[in-house]
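The chain below stands alone and is given as structure tokens, in the form predicted alone.
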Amino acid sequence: MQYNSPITPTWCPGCGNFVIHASLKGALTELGIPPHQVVMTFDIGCAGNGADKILGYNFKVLHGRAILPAIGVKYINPDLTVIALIGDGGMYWEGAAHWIAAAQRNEDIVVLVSNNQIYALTTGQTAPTTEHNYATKSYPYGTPFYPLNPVAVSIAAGATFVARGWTGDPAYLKELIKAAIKHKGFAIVDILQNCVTWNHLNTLEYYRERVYKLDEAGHDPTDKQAAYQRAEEKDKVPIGIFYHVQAPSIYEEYPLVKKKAGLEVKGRSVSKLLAEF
């Protein structure tokens, strides 16, 4: 499959977004999904700057709002592969309500979160995942609160596929993305990445000393309690699939959003109208 875009990336040299996009393109290619069957929604920020760096039907939306159009696309055409790409700021603060609601409803979309633990494009402010006491532009004397735990919150909210990847292992990240795409229901992959410009704490070396793979540690992803315990680990950083179960999606539970039902408005089809545009 041809997913390479002619647009030259503008991320900083060494940015983890290069790895995320390479892993995503590799995952889609190996799954045999052609670009015309993929819709991607992009938040703003460094993650959002990838909207024109990969072929497909891509939409760049408002900060923290990438999940909503992804859900709308899936309602209209459930056969499409729909992926939202969001930064940790847009996902875990501005877009937190959409994140929780989508997980609770088990919306059948994939969410990839570029988590560099800092607001990077706006030059280094504290993010919801910034480490406690880390000095930033918004908190120059140190971030006063502790970082939000995306994995634990996703599990609690009802997500049926919760994983964490790391840009220091592109091949493993690609396999996690493939598993998320194949999952039926709400799938989120929190991707730890380095920010070479603004985050000098959570570097590749920092993670290399702490990362281990859940599957190699004998973790059972169907055990919710074990998933919580792994998510709360402090000294080590587990990556892999924390939680993975099958449960009815919103499409199975609610008949009005079953296939093609979104094209009917009070018994009147809008298919012809959509075809014109």
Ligand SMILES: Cc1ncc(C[n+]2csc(CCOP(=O)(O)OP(=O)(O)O)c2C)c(N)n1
Second form
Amino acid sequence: MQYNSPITPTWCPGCGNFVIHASLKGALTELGIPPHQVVMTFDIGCAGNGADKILGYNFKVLHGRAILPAIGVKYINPDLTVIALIGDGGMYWEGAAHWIAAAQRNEDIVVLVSNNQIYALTTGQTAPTTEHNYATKSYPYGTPFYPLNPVAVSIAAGATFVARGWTGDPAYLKELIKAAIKHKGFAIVDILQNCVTWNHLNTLEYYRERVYKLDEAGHDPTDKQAAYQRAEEKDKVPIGIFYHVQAPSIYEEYPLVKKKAGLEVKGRSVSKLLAEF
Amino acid sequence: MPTVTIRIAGPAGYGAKSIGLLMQKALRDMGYHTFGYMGYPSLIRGGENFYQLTVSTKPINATFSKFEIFVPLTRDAYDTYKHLLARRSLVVFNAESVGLIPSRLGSKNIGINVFSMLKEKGLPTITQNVFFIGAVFTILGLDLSGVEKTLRKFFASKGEKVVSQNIQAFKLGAASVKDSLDDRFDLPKPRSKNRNLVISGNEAIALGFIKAGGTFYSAYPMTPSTNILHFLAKHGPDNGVIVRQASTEIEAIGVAAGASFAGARAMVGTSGGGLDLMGEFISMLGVTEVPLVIVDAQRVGPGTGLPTWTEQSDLNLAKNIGHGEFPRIVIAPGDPLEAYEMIQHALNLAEVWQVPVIFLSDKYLSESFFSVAYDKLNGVKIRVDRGKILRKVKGNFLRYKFDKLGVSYRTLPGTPGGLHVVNSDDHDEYGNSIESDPIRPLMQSKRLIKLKHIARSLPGLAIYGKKQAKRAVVAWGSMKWPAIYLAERLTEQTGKPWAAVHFAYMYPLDYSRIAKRLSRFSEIYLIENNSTAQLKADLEKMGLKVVKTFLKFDGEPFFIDEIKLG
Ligand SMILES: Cc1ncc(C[n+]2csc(CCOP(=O)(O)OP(=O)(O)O)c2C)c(N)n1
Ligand code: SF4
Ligand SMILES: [Mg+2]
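Which structure goes with the form predicted in complex with the ligand, now that we have seen the form predicted alone?
Zooming out: every chain and molecule, the one shown earlier first.
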């Protein structure tokens, strides 16, 4: 497969990140996008450790900052497919300000969040998505607060494509990623990713008993109120597209972006401007 | 040198800056050389803003600690700054808002009932500003024939009504003092027929960015760098610059890093606190070798410090910011002409060496308006050099291929065959992450070797003054002209020639080359606009003896007359 890297993955056997990469490669291949037309940015964490395990123009950034270069790339070369891969800790805590601003501004990137509800690479501390009372290394007597709701917050912030995937259903995840890539505007897929080493609560079995598919349940993804209600569900866990609308692309404000002016680096005349001084 | 210095002051919102700048442009149009310096508190309303203008028939690139002509727009403005009146001075004011001003020895007061006069002619009170320009110019006995043209141009965008009101107010102001000619001030007829630009450091940086083909600018507003954002936001669309206001400084630099990686010529701008926030990304630029120019318009720190006042206190920060060890370049221009030229050079250096370049301005340089000869600025010719970009790939591509000079080819995303990982983890030649590995020391050395070559290739320092001078005043960045003027005064006073030595290329320094150039100076004075003399350690490492250090850190720059010579 054209996306396969010669580097052997360093994830634990059974880690959900294998599934995410397989689904992503499948999605890109089915959409007919060659690796040199793809920019993938990676965070720091187990999710981020995929940076050299899939081929593309890849950029491994800093913890919490993966989506920032992704945004920048798109301003310069909007023809490229730009995808950020990041963990729940990086996205929803360390980089939360960037998440909110990017969703608000409808930046035209795809964000795939490996949401394992734990800080995995740093060996098992509480994450923004860790369940209440779950004991971690940083809260050994139980996490004393409730998890953040990434789907609801993304919708509230202004994201125009908000979905939830699950590593227990790779084929479905692949379709969600394809839809996210095809979407013009900010697309986030919060992926329930099983971490076999540090999260013994939110396992594949745990979710197998709880998940159901939004499209099979007749959910209308253009209905924002319905999307919020689904996002707030506690006992059952919906997967699929919660919210999907077309909003004006940020580039309509930037004709220069459409023209790929960012790549036109050449000396200019300032004579006209000098008349102002 | 015959000069006159004028200060206009008033609460924020009264337009002291805009009258000052307009007055400066009118004087420039008459053929004078001018320098405009302003101060303002970090408030939208209230507090006393001032614009101080020094006018001369010869080039002038700094101002004085006192002023001869004072236009206080309110009583508070008068009370705040009256202690800075020169011995021989003139106060022109609106008697209806300022009230009576006590007479002082050597000072002449001209109070005018401005509001009544404007009202009588049906002119809005805001035109008082231009009224004062008419009054001051008449008292100085200047030729007013060209001023109408200047006013027309200045107000053109506000519509014909505003233009004609201001012209009327100007004439009214002139007529109101026609019998008050004051010949105590030495301002001969201007001789310069050359076209001069009135331009600030920030404008010069923005212009240079456009000139050098910059295509992406992002910033979070922070005084005194914000005018770069304003200028580029306004002129970007017509000049091919994509401008993006960021939600934080971290976002600004992170997005710019992506833009640069994708093939843009990118720059970010901020002030010290924002630079701090960018530190982690600057370190990442170091390991990933993604080019970027970072402008830091310094202001008074630590903390929020004095947010609208000047200081040169981020030199050590710029030289050291970011964890780990990596090459970077630090440049601190001395005036807008240098800012215009050096920002273009900085953009080339960033791409040629694939390193972060930190460009240090400060409030004083960024927001002071200098006269710059049009021909000089327009004559700056720097070819755009993007360094090693591979547009077509044959065979295996290695992004971080080992290289004698430390610089490898990069490919832009979208180029077939050029795949790689730009990697914040340390990495092999392709860009794949490594752990502790024999490659690590090689890769680290590959990056660091650049420093040696950069130091050799940078222009070094500039020396102003007589070749035989054995004494020098040393300065860096925006203290260039205060140092030159100090050297001139020392020469006059001591009868021995003094030179001024100016550092603009701050890091890396080629110690042996610089030490050789400076070896003729047996006596060195150092002036810096900070409290710890951040350049001194470098000078001492080069074996130079600094006999006197003048430091200023009250938020204002060194003035021409300030340093008292014993
Ligand atoms: C600025 C900074 N702070 C902290 C870290 C340490 N760190 C690395 S990964 C990580 C958290 C990982 O959690 P998450 O983002 O959920 O990714 P996961 O490993 O679970 O995939 C942390 C705190 C870092 N690399 N950089
Ligand atoms: S620790 Fe968890 S997230 Fe990390 S590789 Fe192992 S299973 Fe995957
Ligand atoms: Mg995690």
